[in-house]
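The chain below stands alone and is given in structure tokens; this is the form predicted alone.
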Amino acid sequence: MLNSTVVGRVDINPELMILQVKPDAGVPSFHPGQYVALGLTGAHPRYDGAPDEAEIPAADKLIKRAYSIGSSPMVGDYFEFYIAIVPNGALTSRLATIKPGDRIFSQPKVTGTFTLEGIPEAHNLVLVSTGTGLAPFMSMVRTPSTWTAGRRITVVHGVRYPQDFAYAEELSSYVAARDGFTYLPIASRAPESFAGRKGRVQALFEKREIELNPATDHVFLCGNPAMIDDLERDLTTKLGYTVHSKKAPGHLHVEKYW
């Protein structure tokens, strides 16, 4: 049942870790902005100090939910996850106490539509996340092939505290290394003291700081659903966006995250 092994995890805050797993059959191929289940058992202990679980599962039932791969399909040794550690919750109340060398399942498929597949390299992103719905996005931009000539990326991050801030280092690198690449993190209820940008991702489109052309400028959206109507909501009113779907391609992506 547990086909996997936890071969690396970085806390971000105690709320949030990146959680590296490796297949025994090793990491399936995969496109940018897929996900894949990832499961233990009842059994597995949860965190110290837990909410009581209104319904305790069987010992040997698996608890399954999907994650956005974070890492590039370039690396064939684990698959990366960025979860957020939510109190109740069936899963992650498990995840909290998991370390190298632990064994987990994951879904050998990997699925998921929200990918780069059928976008003209000339055209350029604007992917937009809050919270853990950066997993994807980092998948993207790690991926040699979605940087074409001439394509101009952006990554909006928004989050609630500056110490929820993940990958940071990683996109700024990006930032001094590539040309047309642009890195924008925003937190909605940082202190004072905070020298960066505060507020919510969507006052970035608000207040035009991030200029979009329909024609040429791909939207990705993930994370928060608030987030996601809003932003959906007013792209396609105001600037004429399209939500892409297979039978209707348009430039507006659209993943809510939970």
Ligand SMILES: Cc1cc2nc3c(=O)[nH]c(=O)nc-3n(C[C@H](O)[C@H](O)[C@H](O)COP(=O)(O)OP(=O)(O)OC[C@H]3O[C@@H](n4cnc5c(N)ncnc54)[C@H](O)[C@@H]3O)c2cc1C
Contents of the next structure:
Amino acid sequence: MLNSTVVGRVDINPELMILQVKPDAGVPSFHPGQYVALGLTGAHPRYDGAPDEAEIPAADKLIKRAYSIGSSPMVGDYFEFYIAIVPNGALTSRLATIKPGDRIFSQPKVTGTFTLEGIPEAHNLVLVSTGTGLAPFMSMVRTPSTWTAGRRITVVHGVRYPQDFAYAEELSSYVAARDGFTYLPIASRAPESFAGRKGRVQALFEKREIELNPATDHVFLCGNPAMIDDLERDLTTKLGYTVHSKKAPGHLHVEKYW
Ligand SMILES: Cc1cc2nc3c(=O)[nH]c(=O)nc-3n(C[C@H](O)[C@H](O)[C@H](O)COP(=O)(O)OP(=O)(O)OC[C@H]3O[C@@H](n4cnc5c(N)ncnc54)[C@H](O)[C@@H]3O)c2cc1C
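Hand over the structure of the form predicted in complex with the named molecule; the form predicted alone is what we had up.
And the full complex, kicking off with our chain again.
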């Protein structure tokens, strides 16, 4: 049942971690933006002090949840995930105690349509995330085929506190190294002393720090459903964006985490 091994773990802070998982069968081919299910059994230990569970899962029950892949498909050896520990979450209260060498389930089939497939090379990407919703965008910007000639790429990362800015160093390095790349980190509960952007990601659009051309700018929204609902409403009603689906292609792409 547990078909993979944890090969790396980086704690960003007590509630956020980056996890690297190596499937026994190797990493299957996938497109940046897709996800897999990870799972642990009910027997896996929860973190010290985790709130009591309303329903205790059976020891042999596999608890599975979806996680966006943060690594590029070019990394053939392991998947990377960026995971928030939800205090009374059935799976994440167990993932909190996982360590390199531990066994874990990873779904052999990768799924999801939140990808760059079908987007013209000349079109720009505005990749808007809150929290761990940054993961699929890390996979995209880590993959060379995303960086088509002349394309502008903007990554927005909204968090609550400045200590939640995972991947800031890597994303800042792209600003220096690549033409047309913009990184906009913003913290909604930053202290007065914080020198960076303060507020919600929606404010970047309201204050026109991000200006969109619906004909050429594809907007991807990932993470907290409240942020997605707000921006989806504004971009469809004010700018004429339509939500993308396989049947009806549009320039607004959404992935809600819950
Ligand atoms: C397509 C897809 C991709 C996803 N990718 C990621 C990812 O890359 N990283 C990640 O951390 N999560 C991701 N999620 C969310 C993930 O699947 C789980 O829902 C989450 O880890 C909680 O699982 P749990 O069993 O611990 O909590 P559960 O016991 O299932 O409790 C779920 C409840 O926790 C809350 N919740 C869920 N996720 C969060 C969150 N991130 N922050 C705060 N509250 C939350 C919601 O209120 C939800 O109803 C993704 C979800 C989907 C649908």
